[in-house]
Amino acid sequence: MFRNKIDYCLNCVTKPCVKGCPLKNDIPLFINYSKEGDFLKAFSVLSETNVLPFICGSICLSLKLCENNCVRKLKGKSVEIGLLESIIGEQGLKKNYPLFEKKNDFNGKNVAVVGGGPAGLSCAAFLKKLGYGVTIYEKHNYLGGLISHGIPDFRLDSDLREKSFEKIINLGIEVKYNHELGKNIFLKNLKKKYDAVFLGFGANVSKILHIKGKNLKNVYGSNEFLESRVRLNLREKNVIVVGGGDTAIDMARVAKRFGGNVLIIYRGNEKEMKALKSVVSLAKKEEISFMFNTNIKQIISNENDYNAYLCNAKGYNFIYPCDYVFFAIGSKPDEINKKLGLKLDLNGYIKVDKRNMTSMRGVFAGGNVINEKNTVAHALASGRNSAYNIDLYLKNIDNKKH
C-alpha cells in the first residue's frame, strides 16, 4: 500500500506541494528518495526544513495546505503529503537515523528559548544546528505545547511524540522545566544572561462568550481544561462544546472518552465548520451530536443542576440540561504580555519586524505569541526562520565589532 501512495506523485518539476507547505518542505524530493528505498535520505530532506516530521505529518492541516495544491487533485485525490511524511519521520524515530546531517561546532554564543512548544523546539533545534548553546525555558513540566496537552493520545502516538522531542533535546540542548516567564524567570534577566532570547511561549487563553454564567463551576475554557490533563468522570452527564474547529472536536472526543452525552453546537452550519470533515465524521461515528446554526445565551444553575438557554438562527430559544459546558471558540494571548515592555498590537499579541525580532534589540519572537497562523507546521516554521534570523543578527553584531 505504501508503496502505490508514493508512486502516485508525480514529481512535478514546479512542485506547486511546496508552495502550499507553511514550511516548505521539499515534498517530491523526500517523495522520491522513498520510491528508490534510500528511507535516510528521505528523512534527511524532511528534517532539512521541519524537525518534527512524524507529528507534523500526523496531525498538519494537510488537506487544507500541501494536498490541496498537489497537481493530482485536478482530475481525482491528491497525494496523500501528510501520511506519506508521518511513515517517513516515524521510521527516522524507530531507526533512529540523525536530525541533521552536519552540525556546526560551538560558536561560543548562547541564545534562550522561552517555551517548548512547536515553535521553540523549532527555534532551538535549527539553532543548535548553527552552532549555538541553547536553553529552553518550559513552564511544565514536559515539552511540546499543544503538542502535548492540546492534541488527545487517539490521535497522536504517545511513545512516538516523546521521542520526537527527545531527538531534539539529544542535539545538546539544556531543558530548564517548570519555568515560567512573570514568575520565576524574567526577561530582562534573560537578556542579560544570553547573547538573544527568543519567546515562542503561544497565546492559549481560551476566549469565552461574555454570557451569564461563564464563571461557574463546570464551565471551562477547552485550552486550559486540556493543559490541565484532568481527568473527569462525566459518566451520565451532559456535556456541550461550543465551537467548530479541530479544538472543539478534540475536546468533545476527550469528553466522550470520558463518558459523557455530547453535544457541539456551532453558530454556523455544518459546512462553514473550520474543523476537517474527516474528524468531523469520527466525531459522529462516536455517537457526539451535532446543533448548528445555534449560540449559546445564558448558563444557569440551581444548586448542582446546570441549564444552557439556546437560540438558533431562526430565533427560537430553548434550554438544553448540561452538567458541563466547554468552550473552544478560539484563542487569545496571555495577560504576562503586558508586562514585557514590548510592544504589541491591537489585541495583545506581541509585534515583530520582518526579522521576528520585537521592539527590544537581540529578543525575537514566533509562533502564536505574534499571531502566527494556528497550525503545528505555521508554528515550526516560525521558530525556524526566527533562528536563521538570530544567526544574522548575531554575526552582523560580530561583524561590526571587527
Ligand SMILES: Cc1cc2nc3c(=O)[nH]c(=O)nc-3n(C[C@H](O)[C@H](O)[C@H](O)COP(=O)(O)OP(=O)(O)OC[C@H]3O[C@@H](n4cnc5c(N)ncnc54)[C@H](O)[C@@H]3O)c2cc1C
Given for the second form:
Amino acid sequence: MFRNKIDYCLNCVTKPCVKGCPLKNDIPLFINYSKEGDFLKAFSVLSETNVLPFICGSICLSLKLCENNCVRKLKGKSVEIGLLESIIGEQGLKKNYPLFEKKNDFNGKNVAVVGGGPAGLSCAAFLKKLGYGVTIYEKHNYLGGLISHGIPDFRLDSDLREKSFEKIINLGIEVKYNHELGKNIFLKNLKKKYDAVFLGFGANVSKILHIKGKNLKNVYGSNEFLESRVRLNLREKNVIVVGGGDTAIDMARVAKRFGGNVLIIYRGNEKEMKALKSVVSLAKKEEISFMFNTNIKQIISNENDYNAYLCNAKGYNFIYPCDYVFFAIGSKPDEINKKLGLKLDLNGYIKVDKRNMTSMRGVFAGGNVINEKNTVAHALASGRNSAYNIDLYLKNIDNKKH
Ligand SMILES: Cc1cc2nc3c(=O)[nH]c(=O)nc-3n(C[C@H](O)[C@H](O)[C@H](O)COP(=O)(O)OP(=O)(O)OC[C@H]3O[C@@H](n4cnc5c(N)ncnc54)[C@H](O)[C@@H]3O)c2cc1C
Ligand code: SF4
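Please show me the structure of the same protein in the form predicted in complex with this ligand, now that we have looked at it in the form predicted on its own.
Next comes the full complex, and the chain you just saw is listed first.
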C-alpha cells in the first residue's frame, strides 16, 4: 500500500506541492528517498524544514495546502502527502533517527523562548541547531500548546506526540515548566538575561457572543475548556456547540465521547462552514446533529436546566432545552499582550516586521500571537524563520562591534 502511494508521485520538476506547504518541505525529494527505501534520508530531508513531521503529516490541513497544489489532483486524486509524511515521521521516531545531521557547537549566546507550542518548539530547535543556548518558558507542566490540549487524542497518537517533543528537547534545550509570562516571569527580566527573546505564547482566548446567559456555570469557551483538560460526564445531557469551524467539530466530537447528545448550531449554511468537509461527515457518522442558518439569542437557566433561545434565518424563534453550551466561534489574543510594552495591531496581536522582530529590539514573535494563519504548519514555519532572523540579528550586532 505504501509502495503504491509513493509510486503515485510524479516527482514534478516544478514542485507545485512545495509552494502549497507553509514550511516549504521538499516533498518530491523526501518521496524520492522513500522510493529508494532510504527512510533515514527521507526523514532528514523533512526535518531540514519541519521538526514535527509525524505531527504535521497526521493533522495538517494538507487537502487545503500541499495536496491542493498536487498535479495529480487535476486528474482526480492528489498524492497523499500528509499520510506519507506521517509514516516517515513515525519511522524517524521509532528508529530514533537524528533530527539534524549537523548541529553547531555552542556559540556563547543564549535565547529565551516563551511558549512551548509549535511556534516555540520550532524556534528553539532551529536556534539549537545554529549553536545557541535555548531555554523554553512554558506556563503548563507539559509541551505542545494546542497540539496537546486543542487537538484531541483520537486525532493524534499521544505517545508519538510526546516522542516528537522529546526529540526536540533532547537536542539540549532547557525547559522551565510552570513559568507564565506576566505572572512569574517578565519580559524586562528576560531581556536583561538573554541575548534575544522569542514570544510564541499563542492567542487562545475564546470569542464569546455577548448574549444573556453567557456567564452561566455550564457555558464555556471551547479553547478554555479544552485547555483545562477536564473530563465531564455528559451522559444524557444535551450539549450545544456554537460555531462552524474545525474547533467546533473537535469540541463536538470531544463532548460526544463524554456521552452527550450533541448539536452544532451554525449561523450559515453547510457549504459556508469553514471546517473540512471530511471532518463534518465524520461528525455526522458519530451522530452529532447540525442546525444550520441558526443563531443563539440567549441562554436561560431554571435551577439546573438550561434553555437556549435560538433564532433561524427566517426570524423564527424557538427554545432548545440544553445542559451545556460551548462557544467555538474563534479566538482572540490574551490581555497580557497589552502589558508588554510592545506595539499591537488593532485586534491586539503583537506587531512584527518582516524579520518577525517586535517594536522592541531583540524581541521576536511568531505563531498565533502575531495572528499567523491558524495551522500548526504555519506556526512551525513562523518559529523556524524567526530562529534564522534571530541568528542574523545577533551576528549583525557582533559584526558592528568588530
Ligand atoms: C481545537 C483546535 C484544533 C486545531 N486543530 C488543528 C489541526 O488539526 N491542524 C492544524 O494545522 N491546526 C489546528 N489548530 C490550530 C493550531 O493548533 C494552532 O494554529 C497552533 O497550535 C498555534 O501554535 P502557537 O505555537 O502559535 O500557539 P499554541 O499552540 O497556542 O502554543 C502556545 C504555548 O504558549 C504557552 N503559553 C501561553 N501563555 C503563556 C504565558 N503567558 N507564558 C508562558 N507560556 C504561555 C501555552 O501553554 C502553549 O504551550 C487547532 C486549533 C484548535 C483550537
Ligand atoms: S507540513 Fe503540511 S502542508 Fe507541508 S508537506 Fe506536510 S502535510 Fe503538506
